[in-house]
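Next up: a single chain in C-alpha cells, the form predicted alone.
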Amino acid sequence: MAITGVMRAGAVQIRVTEMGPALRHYKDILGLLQTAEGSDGRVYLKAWDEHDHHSVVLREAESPGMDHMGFKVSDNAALDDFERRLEDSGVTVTRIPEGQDEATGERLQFVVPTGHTIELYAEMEQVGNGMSLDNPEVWPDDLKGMKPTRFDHCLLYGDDLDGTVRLLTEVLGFHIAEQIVTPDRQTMIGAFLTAATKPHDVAFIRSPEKDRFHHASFFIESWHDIQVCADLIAKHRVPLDIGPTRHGITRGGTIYFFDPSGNRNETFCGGYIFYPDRPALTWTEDDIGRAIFYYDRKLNENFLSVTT
C-alpha cells in the first residue's frame, strides 16, 4: 500500500519538572537514544529501531504535559497540500522555519478543536539505528531498559472531540479504527484513529478540560517484553498505574507506569494491522472495563482522572 499524506505519529515534545530525572527515566529505564541537546535545553531521544533523528522531546518546565505531537507526512508537497486545506477548513496554520527543532524541516503548526497543538513535517535528519543497512543484524548491541522499537501513540484528553475527530478525518485522512460510543449510540466518547496500517496513531477521550496529556506509548515486540517492563518497574520503583494486562480496544498488551514528573507512559505490543477497507470497530460505554482493560473488565480510578 503507497502511504501519502499523514504517514504515522512522529514525535511528542513532553514537560518535565526536572531534567535529570526525567532523563534517568527516559534513558535508563525506558531505554531511549539521546540524539542531541539543543542550546534551549531541550533533549532529543529516539527509540533504537526508529531511523529519524527523534521522536521525544523533552523540555523542562514548571508543569508536566504534552507541548505538541508532531505526525510525519510522505514529502513537502503533501505539506504544502495540508497548509491549504486546513487554511481552507479555517484553521489557523503556523509555518515553523527549519531548523528551530534539531534536524528538522518545516513543520506546520496548529491547535485542534480538543485545545492540542499538533505540528506537521516532511523531513527530518536520519541518523539509523545502529546497524547497516547491508546486510544487517537483528538488534544493535548495548541496548538498555525496556528497549522500545518505536514511539507508537497518544491518548489525548478534551472537550470537543467530535470536532478534532471531523478534522483528523475530513481534512488530514486519518481513518477511525475503532471507537466508544453512549449506549443509545448518539455520543461518541473516545475515537482510536490511524494514519496508515497500526491500530492507532493518536487517540482523543471526551473530557472536559481542554488540552490534557494521558499517555505517550513506546512500542515493544511481545508480551515476554511486557513482563519484562514490569520487573524493571518493581526493579527501579517506578511509579505503576495499570498492568500487564491486555486491552479490549487495538487487542494489545499493556503496562501503564509514570516517570519522575507524573507524566504518564504506556508499553505496548501486538495489535492487528489496519487497512482502509477494514470497518471500525465500536465499544457502548456500558462495556468500557472490557473495552479498556480486557482481562479486568474494570477501570481504574487514575487510569480516568490522571492526566497532565
Second form
There are 4 protein chains.
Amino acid sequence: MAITGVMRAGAVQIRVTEMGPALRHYKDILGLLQTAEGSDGRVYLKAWDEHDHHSVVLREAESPGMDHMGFKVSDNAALDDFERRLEDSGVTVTRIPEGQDEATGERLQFVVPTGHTIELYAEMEQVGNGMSLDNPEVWPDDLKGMKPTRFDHCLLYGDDLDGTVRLLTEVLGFHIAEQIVTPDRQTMIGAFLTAATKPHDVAFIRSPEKDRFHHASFFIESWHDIQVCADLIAKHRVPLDIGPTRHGITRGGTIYFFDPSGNRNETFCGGYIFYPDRPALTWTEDDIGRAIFYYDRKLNENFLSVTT
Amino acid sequence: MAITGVMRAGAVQIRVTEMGPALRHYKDILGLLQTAEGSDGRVYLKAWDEHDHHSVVLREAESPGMDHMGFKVSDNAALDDFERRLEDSGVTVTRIPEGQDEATGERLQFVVPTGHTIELYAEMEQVGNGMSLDNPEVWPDDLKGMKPTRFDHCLLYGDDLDGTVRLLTEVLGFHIAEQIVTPDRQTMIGAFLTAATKPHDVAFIRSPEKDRFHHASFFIESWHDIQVCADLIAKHRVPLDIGPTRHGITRGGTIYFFDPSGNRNETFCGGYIFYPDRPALTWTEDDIGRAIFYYDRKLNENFLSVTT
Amino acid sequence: MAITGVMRAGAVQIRVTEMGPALRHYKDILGLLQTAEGSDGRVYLKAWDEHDHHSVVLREAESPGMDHMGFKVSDNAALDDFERRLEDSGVTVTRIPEGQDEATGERLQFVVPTGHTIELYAEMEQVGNGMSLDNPEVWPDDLKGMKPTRFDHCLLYGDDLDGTVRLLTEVLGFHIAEQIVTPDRQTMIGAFLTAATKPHDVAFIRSPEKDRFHHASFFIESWHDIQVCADLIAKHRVPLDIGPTRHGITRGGTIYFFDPSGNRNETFCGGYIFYPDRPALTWTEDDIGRAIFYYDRKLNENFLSVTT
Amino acid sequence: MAITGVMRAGAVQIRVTEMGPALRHYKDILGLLQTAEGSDGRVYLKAWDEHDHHSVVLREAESPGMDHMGFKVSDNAALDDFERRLEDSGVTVTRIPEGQDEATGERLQFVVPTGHTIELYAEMEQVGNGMSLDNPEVWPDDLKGMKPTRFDHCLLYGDDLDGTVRLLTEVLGFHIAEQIVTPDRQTMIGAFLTAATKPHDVAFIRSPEKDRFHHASFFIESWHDIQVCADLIAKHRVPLDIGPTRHGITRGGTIYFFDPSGNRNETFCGGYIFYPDRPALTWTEDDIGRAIFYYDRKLNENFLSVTT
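If the one shown is the form predicted alone, what is the structure of the form predicted in complex with another copy of the chain?
The next block holds the full complex; its first chain is the one shown before.
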C-alpha cells in the first residue's frame, strides 16, 4: 500500500456561539451538506465530494474556536501503531470509543505542544458523494453556495511550534512542505505540513498563546470559483478578511472570511502536488508578506492578530 | 513516512520517427523543457514544475510508440523490496545500472503481462522547477506553449489486462480508482490505477495486441488552459484527436492530439484526489461513451483503433 | 445619440412540438426565466440580464423552427423611418398593433429574401434584471441552469443570401463583420451581420431552401461557463451537436445542442467588440472548417444538414 | 449606420517621468505593442486587438498625469458637426491639423469643465491586429505580459462634474450608465459615461482639483487573466494598488497598479453590454464602498487620494 499512516486532514470540530446563524453560513453560503445532528446538539457536515460521513462538526459554545482537528489514518493497525509511538514519545493519549462521534470508529486524542487537541481515527461510515459508484455523473445535483469539494486543512497558532512540528514529523510521519524562518534561519516561525500529496494538511504559526485557531480551509476547483465565493461573500454581507488573492506558500488561490461566530474560513484552489522527494521551500520572515499574500506582498492587520 | 513504495508515474520513453519535428512539438508547442541530450541521441525533457531531471525521453526510431514507462519509488530499500516481490511473483527483473539514463540511478526493468516494459527507480538528480527554494515566485519566467506542470500518466493497450492489473495491485501496491467492465461484470475492459492520490498514474485497456501505446498525458492547471492548448493545436495545425472535452472517468478536462510521429498526447486538468479509502468507481461497457468522453457520450472512431 | 436605428437582436419566436418538455429545457436547463404565458398558449421568456419583458417566445406547433426574429430599434421615429425605407426598397411591410405580443409595442413585420420573417419594434415593457436599479448586486439569486445573460443572435439558412444581406446592410444599417466566400471570391456563402458592437446579431448561410433555422444563441460569461453548460447537457442527456469548441468566425467559445423539438441552441462566450471602422474579415470556403469550428478544422456532418 | 458620433475611447496621452522604465512597464509587463516613436520622443503604443495605429501615447515630462484623452468619432462629418455643437455650447475648440500626432487625422481639442483636455478625431491609420483579414487565427503570436485586447476607458477627477457630464451627454451624445450620488440624491459624485455599448468609455469623480488623472484601463478577456495580471504584478514587483477584486459599478473584474511614474493603470474584464434603453444605475454615497470595490465593501485609502 502506497499511502500508509496518516492519510489526510479528515475532520474539524468548530465552536460556534449560535447554531442557527452558523448553519445558515456553513450550509447555505459555504455550501456544506448536513449529514446528522447528534443528540447533544452537535451538527455534522461534509463537503460534497467527501465519501466519509462528515468532515466538520459544529458545537454550540460560549466562545468560538476549534475543539479539535482529526486526521484519518489508513487502518486500525496504523492507529495502534501511532498510539504506541505517541506514548513512547511521552504524549498522553486518550482512546475514545467508537460511537461518541456520529458514524465514527475509535479515536486517539492527544494534545500537541502548541496546545491543540488532535485526533486520529481509522474508521468512519461512508455516505458517498451524492453520485452512484456505477456510471456516475461528474457532480451531484442541488449543490449550494461555494460548493467546496473537501475540507482541506487548518492553520493553527500556538507557542511551542518546534515541539509540535517535531511530533508531527517524527512520530506521525508528516512532511514539511514549506516553512517560514527568521532571517538568521535560527527560528522557525511557521510550518506547513503535509500527510500525503496536498501542499498542506495542517499548518502552524508560532504565537505567544496556546491553542489558537486561525482558519479552516475548504477546497474549491478553480480561480473562477474563488470569484463566485467572493460574489457570495459580498451578496450575503459575510465579513471578508482578505481576497481574492494568492498565497506565495502553496501557490494556492484564496479568500478568507468569517463565520457569524468570528471563526475564519478559507476557500482555496490550486497549489502543487507534493511528494516526499519534493524539496521543502523556505521563506524568510522579511519576505513573509509575499509568503502569505503574494499579491499584496504585506500582511493585512488581521492575519497575525485575529484568531479564535 | 506516509507515502512509500511507488510514488508516481515518473518518466516515459517515447519513440519518434524524426527528432527535429518531435522537438519542435514537445518543446515549442507542448512546452516541455530540454534538460539533456544523451551521447546516443536521446533527448531528455521535463515539465516545468517537476524537480527531477526529466520525465520524458525521446528516442529516434523507425516506428513510433512507447519504449517503457518508469515509476519513481520512495527509496532504494523500496526498490530492493520490489525486486524480491516481483521475482517471487515470477516476473523476470533486469537491474539496469546507474547512469545508463542521464542523471538516473539504478532501475528495475520488467515486462508486464500486457507486454509493456515498466521500470522502477528511486533516484534521479534534481534540477529544480526553475525557481528558488527560498522565497520563490509562483511560476518561472519564459515558459512556452501549453505549460504543463508535470507528466501525469499513460494509457496503455494490451491483451492480458487481468495479469497486469493483478501485478500492479498485488505486487506494486497500486489501487484501482476506476474500472470499465462488461455489462455482466464478468470481464474487466479497462483499469485506471493510482500509486498515490492522483485519479490515475497509469491506465490499461484490454485489446488484442500486446504493448500498444495510447497516450502520454501532461497535467495543466485549469479548464482555461485546455482552451489555450486547443488554440495552440489549431494555430500550429497539430493533428487534433478530440477535445476540448471531459472524461467521465477521473472527471478530468482533456484534449487529445498527436505528435508528428503519430503518438497521441493529452493535456489534462482537474480530477479528484484519491485516497485508499475512496471507493472504486465502475463503468459498464454499455456506458463506455460517457466514461471516456462525458460530453459526446460516445467514443470517437480513433479511441479504440489508433495506438502506436 | 450614438446608437440609432437597429440596436440589437431582441427577440425570437421558436416553434416547439410540445410545450412541457420545451419549458423544462428552456427554463431548467438553459435557464431562461418565464415572464408571461399568453392567452394563446405562447410562453414568454427572458435571459436574466435583459431588462426587456422577453427575448424568447415559444409557440407550440406541429413542426419546429423559427416563426420570426425581432430586432429592437432605438425609438418610434426609427421605426417609422425603417417602414418608409423598406417600402421604398420594395419590401411589403405589415404593421402589427401594440399588444399582439405581450408587453410589446407596434411591430413592423416583413419577409427577407432568404424567406425569414423579421420584425422591428421600438417598445417593450421593461421588467428589469432581477436586481435593484439602486445599489444593486452583481447577479440575482436563484438562477438556474446555464444562466445565459442574454439572447445573442440567430443563424439562419436560406437561398437568396445576397438579397438578404443587401437589405440588412443597405436598408437596415447592419455591418458585415465577417463573411465566407467561395475560393474565387465571387460568391458569398455566409454573412455575419452586426447591428452595433457584438460580432454578430444575426448570420445567414446560403442554402437551397428558404426560411430554415440553424440556431438561436445565448450569451454566457466565460469559457468556464461553457464547461458548466457541457456538464449540464451531459447530466440531463440533452442531445449534443458539437462542443465545447471555438469558432474561428467571431472567435467565440461555443457549444451546440438541441431542444426536445430538434431546434438547435447555442451558448456562446467571448468574441471581440465590433466598431464600424473595424475591417470585415473574409473566410474562403476551402477554410470553412476552421471558420466554423476552429479546433476541429472541419465541419461536423450536422452543421450543413440539420436545420428546423 | 447604427453607431454614429462618438464611437469609443480611442487614445490617451500619458506623461511619464522617465521613458525607459515606462516602456519596460507598458510593453513588457502590461504588454502593449510599440508602433512608432515620434521625432519629439513620444512613443506610440497599441493593444493587440486594436486595428488603429495607437491607443496610448507616452510623453516624457517632469510630472506624471494625463495630457489628454481622445475619442474616435464615426467620420469627418461627425467631427464637423461636433465642432459646431461644441462652439454653440460655448466651448473653445482648437482644430489640430493632420499629422501632428503620428498616423492621425485632424483632431478637435477642447477643455471640459473638470479641466481635462479632450480630443475628437475621425481618422487614424489602421495597422491591423497582427492577424490576416483573410482566414485569420484567434490571437497573434508573440504577445507579452498581460495581453490586453484594447485600451478601454479612463477615470478622471475634477471639480465641475455637473458641467462635464452635461457637455458629454448633451453635446457629445454620451449616456450615463451608472452614477454615484449623495444620499439625498441632490449631488452627483461620480458619473460613468458610455459612448456606445461598453459599461463606460470614461468616468468622472467630483474632486476639488481640476484635471486629475485617476487611471487608464485596459481590457482583458477573463477573470483568469486577472490572476495572470496579479501574478505578473507580483513577480515584477509592480506597485499594487488593489485587487484582484470586482467593481459593483460595471460588475467588472479589476486590478489596479501603478506605472513607474506613479500613474495608475487598471486591467479590467467582464461588465455588461449597454444599450441606450438600459436603465441607468444609481449608487448612493453611503454605499460607495460596494460601488467601487464590491468585495471589500469599503474604499481603500488610495482611491480618493492618489491621482496624477
